[in-house]
Amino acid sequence: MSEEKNKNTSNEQQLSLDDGRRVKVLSPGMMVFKRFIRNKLAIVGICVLIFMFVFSFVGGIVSPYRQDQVFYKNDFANKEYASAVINNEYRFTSATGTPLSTMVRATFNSKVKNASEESVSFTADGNTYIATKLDDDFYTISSGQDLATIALLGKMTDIKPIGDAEIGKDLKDAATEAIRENAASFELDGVEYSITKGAAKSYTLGALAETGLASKLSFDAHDNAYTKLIADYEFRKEAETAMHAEADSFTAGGVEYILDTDGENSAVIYEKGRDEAIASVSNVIVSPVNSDVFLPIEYKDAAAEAIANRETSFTYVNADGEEETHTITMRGNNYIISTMQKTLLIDMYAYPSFAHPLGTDDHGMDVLTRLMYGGRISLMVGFVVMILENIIGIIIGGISGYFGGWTDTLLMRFVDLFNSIPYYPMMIIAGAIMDSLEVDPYKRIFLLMAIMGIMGWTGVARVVRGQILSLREQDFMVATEATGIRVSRRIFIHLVPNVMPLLIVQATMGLGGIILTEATLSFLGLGIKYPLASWGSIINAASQIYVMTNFWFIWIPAGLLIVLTVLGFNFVGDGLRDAFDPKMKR
């Protein structure tokens, strides 16, 4: 009998539930932890979205790049080194030392510019200028003081000196004489006179000094001791009139130089007896395209003699010894001389390596960290949206499932307003419009996951309304009623929480849904905007045929990551909603 006993009391214990076997059996939590564990998907899915959450989150602070840095590496480009331009603009030189003035070179272009006389005669700053042709494109300006007015009175010559010049009989008669030759200035005694002609038969007589030269040719110092010289008047006057006149040689200054002629306007200088070069001539004047760019003298004459001989390209030696090939091209009435330079290039389109495991993009920026940083931008934008549309839908749907009556109707209606609207062409308008204000891509970043959170709640509304139709005549929800808990607790603390699971199952399954939406909106510019990335703008690249073809390393991982995120969730999502079946076997 006692053995009985025991044995019953055994039975008893073993049957009995203790506070652990009361947890294991009885809660609802564990039993539906348990069922989500054993569906293999769902296991698979959770890994997933756990690594991408490492590689996005964690991954982006690790990496040793940011997201928006460029890297750069050296090579050879041909590039525009130097511009050159045949000059078609007189230069002045002053044989005074005081430049002329801008209004003298100004009317001396206007005089000359039409002219057929071997001299022009013209008035600037209130003095009479002579402008002799010595050769084409080669002036000589002179200016004086005036002497005297002459008239002519039939074959009769009035002159009535001016102030207290001294006019002779031999003056007045070669006066005379180039009045009635119509000479613009004449020579006498070594001295040069000018004569201007004034109102009817009135003329003034002047005597001239050289002032200035006026020339298209362009001088350059092979040394800067050169300088100085190169600027002199009688230098720049003896050298074009014997480089004119074909000389082989010129004197000034007491010291005789030689002239190595190039063509009509083209002349290397040197000094007679010295085998180094003072300076070179011509009218191609050559620049560098960059201020920080010294070009020597002699890449100065070996272009200008091509550009003169109609060459397309040109041998130079530099200062290292190496032989550079530039290249002559015509742009407008500029040549542009371009050459092989080693600079500094952005790496775009770089292939994987160590320092780059999935390459660069082309922007020159590292991919991986592209990426990481990319889906930290997806995720987020993923759970902030699905969150919004939970919050709003789930207000909007516990409202009009409890109130019923005129307001579930009312908000109802609202929601078919909402579901009328077309989501994408309503995105896209967005996406324009703030293309249009210019706005920042951070801020963008809110307003796309605002207006797609707002554009997405209507499916939640109808989905907590439903349940929550069924809920509320439910015994509990009479008790609540009975016991005068207000509206809002009985709608969001007694009622909404039975939808939790529904809700939950829902919003983990359209994360995936959202993610694609967000990449598309990307793919097609309307995203998130550059420096920023996401999955989708990453994949943008890939709307050029040649970056699909050629460079798979740019849009395939963006394009597995976002395939596997969504199958993660879609994965995560079906084992919840079968672990929240109360009808699975078990």
Contents of the next structure:
Amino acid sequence: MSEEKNKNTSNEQQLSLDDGRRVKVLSPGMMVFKRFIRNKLAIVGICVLIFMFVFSFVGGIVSPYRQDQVFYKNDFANKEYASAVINNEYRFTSATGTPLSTMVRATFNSKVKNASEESVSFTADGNTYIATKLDDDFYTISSGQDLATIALLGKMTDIKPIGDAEIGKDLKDAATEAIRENAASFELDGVEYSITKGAAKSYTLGALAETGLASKLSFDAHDNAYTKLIADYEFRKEAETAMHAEADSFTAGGVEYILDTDGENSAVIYEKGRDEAIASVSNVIVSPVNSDVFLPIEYKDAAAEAIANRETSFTYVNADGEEETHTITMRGNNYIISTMQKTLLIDMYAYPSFAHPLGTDDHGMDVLTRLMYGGRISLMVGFVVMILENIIGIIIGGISGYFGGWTDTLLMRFVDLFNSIPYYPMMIIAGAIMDSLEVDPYKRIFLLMAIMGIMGWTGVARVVRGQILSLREQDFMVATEATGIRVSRRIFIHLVPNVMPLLIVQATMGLGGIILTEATLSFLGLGIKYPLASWGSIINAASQIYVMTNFWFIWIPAGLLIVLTVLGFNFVGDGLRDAFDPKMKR
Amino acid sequence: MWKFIVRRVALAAVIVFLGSFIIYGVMRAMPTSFVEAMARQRAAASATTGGPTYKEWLDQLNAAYHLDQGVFLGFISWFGSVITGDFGDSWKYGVPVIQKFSEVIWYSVVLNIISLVLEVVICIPLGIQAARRQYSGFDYGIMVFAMLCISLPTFFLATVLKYIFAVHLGWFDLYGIVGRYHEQLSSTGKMLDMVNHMFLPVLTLAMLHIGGLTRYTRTNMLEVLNADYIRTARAKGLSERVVINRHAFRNTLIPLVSYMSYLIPSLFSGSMITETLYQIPGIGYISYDAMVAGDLPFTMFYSVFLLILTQISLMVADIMYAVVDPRVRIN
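Now show me the form predicted in complex with its partner chain, since the one above was the form predicted on its own.
What follows is the entire complex, opening with the chain shown before.
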């Protein structure tokens, strides 16, 4: 005010009394504007607000990221890569081409487990089988065809052939001898025969044919071309026999193979005269943890060798020629092989960098971009709630003030009632209800705005009513009545615009408060929800002490933005009040 | 005067009744997961002895809390027991609401009183000085500071204070009203421990309210300083000190005192956000937890408590206004 006065007096010194320029008339709006821009704090506030709007609404468009874009990074982590186990189960190779039936395998397993004899006979699928032990954990399985039943009567042997089988004298003697020696099988003229004990001194004689092999070693072909070879019965039998005999070569199918033994139970097989390995033999089974990983045979060999030598780590050159170090740990009966692997991780709490000026948050999202989109929501909630409050407030306050009497009393008691309902408890209950009903985050914003509007209109209604109570007694209202303007026009066209300056001031100052309320609710987790962001919900991350102490860049910028925005609205509101009503200037 | 007070009290009673009905209605919209959980628990406990099943327990509990009736009838039943002073047992805390309330209210009151005293001690001198030197750099500084305090979100201020004083300087604990070794301390030590834990909450509360009170003091002081009797006092040749302290300040006190008397009931209402942030077990934090958990009896009690406090505040303001300013006609 004093500045204005000074300026006027300095002007007057230069102008004469009758000068036409002396009386410079400004429109009321212009006067307000001039007074407003002279207020330094208000200008600061306007600048801050312009920055906030540009930041939020333009920034979101300019930003190269989406608000819910998650960023990943590659990192090396020690992860389980493969598991290995020392094979304790028999593996079967069939001699006939048809695999041994499940029944045979199961019976074999159960019979062999506790047997100490060299050969064990058992029945499965109606056939008699004889398992002959060639070495530890290495059996041949032969199946028999019943030829005759033998009954032993003292020193007499009574043989009854089954079907049209012919039993010669030699065979009869050999069978009798075998029974007396309690053997399960015997050999005669290159053919094996089995003897199965039945009820009370009666035996069944059968002819035997080798049907399969059982062993605990596993064969891995080095090349797909050899898969058929390693399933070949003769090859398997000869190879394993050679291994158990600790020989270094064997012959199968007329070809001589070299056995490069490596430790007790593992070996690599080469064809004689060729360098290329055909198969690896081992009692260790190595399988990848993830089914989409293919383990090359070299890797399996390296792992099996390390396990056989009881080493805790081994190095392996992978397909790219890089050397990988793998560590072996025991877990139960399994060996777990782990290695440092390149893994794709969510880039959480990344420190500020060129790509992310304010780092990333706990979801791996860019904080700066979240702040921009969060600003949109915070500002939009502020404006929508403010408009909603004003619409309700103007209607109720206008009607109440214009009509007066019992309408006024009733509506004002209604205002009193709404005004006395505790604000924060109500908002918190509403937030908790929306939580338990699992309202969709997008719908939640609208609900939140509606509730805030409904809870906050009473102030506006009081101001409008108070102003209209005095305005309606003025002459221009008598004029509207005389010209017969209808009531709704009288209230909303003639009375309410007169209250507008005051409402604008109040609304501007109230905006700051609404933004604060929304931020507080979002901070408490009862307002805006993930994946949407508001400034308050971004600071919510700081309620974890770990984030608060270590990652200032996540929550401090959001807090500063809130403070600056609210400060801006308050400065502008103050400035507007002073500009509209200079007498009120404090 | 008496007629006015009686009418005002009657109006307040109606508002408390209707207000609590609205809150009850909203609370009933919350899924009653608590009652279901309790019924499940009790059914499991009595299953071995062949006691009531889950369904029977649920019906019993619903009947006990009037949840089987409609919102209006349920409210009437609830209000009926409240009239006799029985607010029921808190669902979350498992003790009578009144008992829990009387355990925790004093934390809130002490917290609020200390911060109110702090505010008065800081704000009134600041406001008066700012008014005396209107438009000076000092005045602008104070006004910007006051505005900054108004614009600070509670949670951000509290987090920043914790970050500085608790995390970096390590002077205070982050949470709670007592430290880890509270039980081993002597009675003086216990006092000091609590004072230590009250420090940051008090600072937060005071900072939040400093802005408003400073501006209020400055506004009223300016009004008084522009009055004719101040000019007269100066014209008489009184020293500036006497003019400010005797003539101006005393007149500024009138609106300040009526503002304070308006604040007194709110000392009991607790400060929900601040207490929650520092986990001070005052009425604010306890009620916040109860509300979020959907604890109907406690939430209803706290809401009614706040409604009554607000009405008392308004009545005190109305009456004080009439007492302080005889020009106000009562009716």
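Bear in mind that the values here come from a model prediction, so they are computed numbers and not experimental data. Positions refer to the first chain, counted from 1.
K.L.:
Among Lys73, Gly466, Phe57, Ile230, determine the one positioned at a hinge; one rigid segment of the chain turns relative to another between these two forms.
P.N.:
Where the C-alphas swap which rigid part they fit better, we find Lys73.
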